[in-house]
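Just the one chain here, laid out as structure tokens, in the form predicted alone.
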Amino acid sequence: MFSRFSILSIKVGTLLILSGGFSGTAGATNFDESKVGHYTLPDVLTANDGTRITNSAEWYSLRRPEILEAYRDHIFGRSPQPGTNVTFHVWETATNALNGIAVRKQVEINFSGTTSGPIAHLLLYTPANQSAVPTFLCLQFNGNYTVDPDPGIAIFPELNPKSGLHEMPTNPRRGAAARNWKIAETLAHGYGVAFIDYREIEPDLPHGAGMPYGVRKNFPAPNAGDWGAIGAWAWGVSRALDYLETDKNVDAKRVILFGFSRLGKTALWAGAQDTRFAAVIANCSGEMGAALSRRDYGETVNDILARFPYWMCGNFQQYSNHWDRLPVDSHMLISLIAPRPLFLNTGSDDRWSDPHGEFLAAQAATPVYELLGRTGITETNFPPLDHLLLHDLSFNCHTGKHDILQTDWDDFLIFADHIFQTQK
């Protein structure tokens, strides 16, 4: 349905005006492209003082820091420094996993180095008899035992929010989410793949009730600029990268961070802050991810504030009904990944996440990729479904819903092959 869309863009001073638009008010969810309206995006290459950014030195010294600070101050909050208390314990190494095709490691990450934790568990597969391989680091929604039927994956207690205690899951189903992950195929391509359950970094509970059990409890902060849950998950996945830097089976300079849905938002923010990630894949990341916030289509700023305000920092509250006052928009979050490769993947039936808005954001971020000598979205029209636009800034819209499809993983592997074979 999206292949008919096109984009009209004109320059007005230093502002880029795009077809589609902004209402900025609460109301029924809009899924009608003709009712989106009009909006003006902040110019990603014009600094706050009006300076036009014309080279990479100006981008890195002036504009990029401004955008990063705006996201810290107004959107996700200010994450703390890594600290020195995080510890890693590789409690299992199995050299003949998955019928001999993989080395399996299971790693305990203690975010405080004390008995109070919290503790997350990293599951890592790397191809057998290989070392220093590029690796996908995947944020995911469930216990690691769900990603594959492998009986060697440990099952750990999970937080029961009613009791506040960690209890063993009832009737756990090994491999329940295996359809989302092509582990054997990924290994056959010469890549490792690691998984971490985001709930172990901080439980995702209504009204921010997971905070006393997550990493933020170790970093108390008193003001509205504090970090939200997305910032906490992003901070935690960077600590997983800290571990991967110590693992001889992983090439830590070639780690691709992957996230889906709210974890796609998290992957974008983690990749923006932590430039050690070689590339990012954000799958169906939607509002406050890759989709433009000024577009009144699908999920909006108001929806985030009504349902998940704890994901964001306190200062974000002021933008309810005032989306046009946001100092940033998603094309600027995308630009913070540049020049590193980024793949935005969406779904045709996932109108809530606004696939067209993600495509427009990628187009609007392309000038930064080009400024830094990389390729962005040069195509004018929304591509046909299931047609990968393969660039340093890549885009695809699969046929289907808000999901990770097996065909998506085929594209992710094509993307990885492309960037690691052609990266300068």
Ligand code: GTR
Contents of the next structure:
Amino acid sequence: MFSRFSILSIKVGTLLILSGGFSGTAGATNFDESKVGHYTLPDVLTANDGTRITNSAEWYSLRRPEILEAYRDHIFGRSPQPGTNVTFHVWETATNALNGIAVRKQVEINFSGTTSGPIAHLLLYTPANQSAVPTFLCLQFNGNYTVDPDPGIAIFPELNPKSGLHEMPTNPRRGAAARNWKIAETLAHGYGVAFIDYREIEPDLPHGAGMPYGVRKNFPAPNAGDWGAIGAWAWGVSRALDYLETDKNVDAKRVILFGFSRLGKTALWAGAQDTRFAAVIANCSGEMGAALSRRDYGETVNDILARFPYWMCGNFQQYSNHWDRLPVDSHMLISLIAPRPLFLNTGSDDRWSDPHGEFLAAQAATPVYELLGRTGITETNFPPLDHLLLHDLSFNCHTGKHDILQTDWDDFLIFADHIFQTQK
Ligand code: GTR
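Having seen the form predicted alone, could you give me the form predicted together with ligand GTR?
Up next: the whole complex, starting with the chain shown before.
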């Protein structure tokens, strides 16, 4: 397919001789725009049978379902319905949290309703004396005690992969990741903000070793085509939304799902499947998130398969070196969120995640937003750094690395204000 693969096959051949096995790594990473190669994206508005989609009825009845099916069959796998007896226990409601600006709730989510769990912990802040507020639901990487120094946030045992037991973290640092959030400002804008540690849905361990400890253990063992770890995390965050639907402090019809990096990929997939999410913010989601897979720039399909095959479904494994055979590309994942608002945030130094590939995907998904009466990326050129393109499909590239910056939250709040004011 791409000319680079002829070179690659030589490299792979060398690897075979040296290591006695194909590592799955596709040679040196390309960071040169002139070497991206030619590719043709599947047309998001042409159905598999060749029908040209010209109105929203055709989109919803024909094209959207087949794109969703392609993602289930080939990319992330098929997630089950809620299925198990998920239970919620609101074990704390503190009405005077964060020096009086917030109500803090802490909720135990038991994904099986039995002692074998698994159990995740949702931390929810809503503005004091307000109910039914739009809320950010944030997938995040660590115990909830890291999001803010608030001494009221409970610290729970975490899985020790070596022992297989849950143990209290040694020297937990409250607020260690506080620089990634803007909780007080978010509350001041009239929004709630909830956090869930994705590892509690399923631990993210090499070779998929986290599966016996996560939500997938409660379902029959996966076959090729069944769900991968991203599917599991997405399923889990939908259960967190099930809880938010029961909480009168939250307007569950206005929940913005947020995820960064692998959790940006997860947020996109969760939002694609679960249309109850009102909007999605995918921060630096990169390969198998919002970045086009057919572009040979930064992380590739091969890289994902070499390091994180267990994130994906079994059928995905066949696309190593065959990106052009993928039945979808990331503009189609984006199109599954439409017409709901979506914000793709990227970083200038995050070349591994291919910011330009995310911009091109957003452009390629724009016809779907427009077909559904929403605004997509009308701009022809990649915007200047730190210049938010504010639409229903929004885009920004911050100056800096693979990260969630304080200035990103300024943009996320502008985005939230915009979508909730224009779409009341
Ligand atoms: C990287 C991976 C990226 C992104 C990132 C993260 O190693 O290559 O796709 O998911 O991890 O989640 O931190």
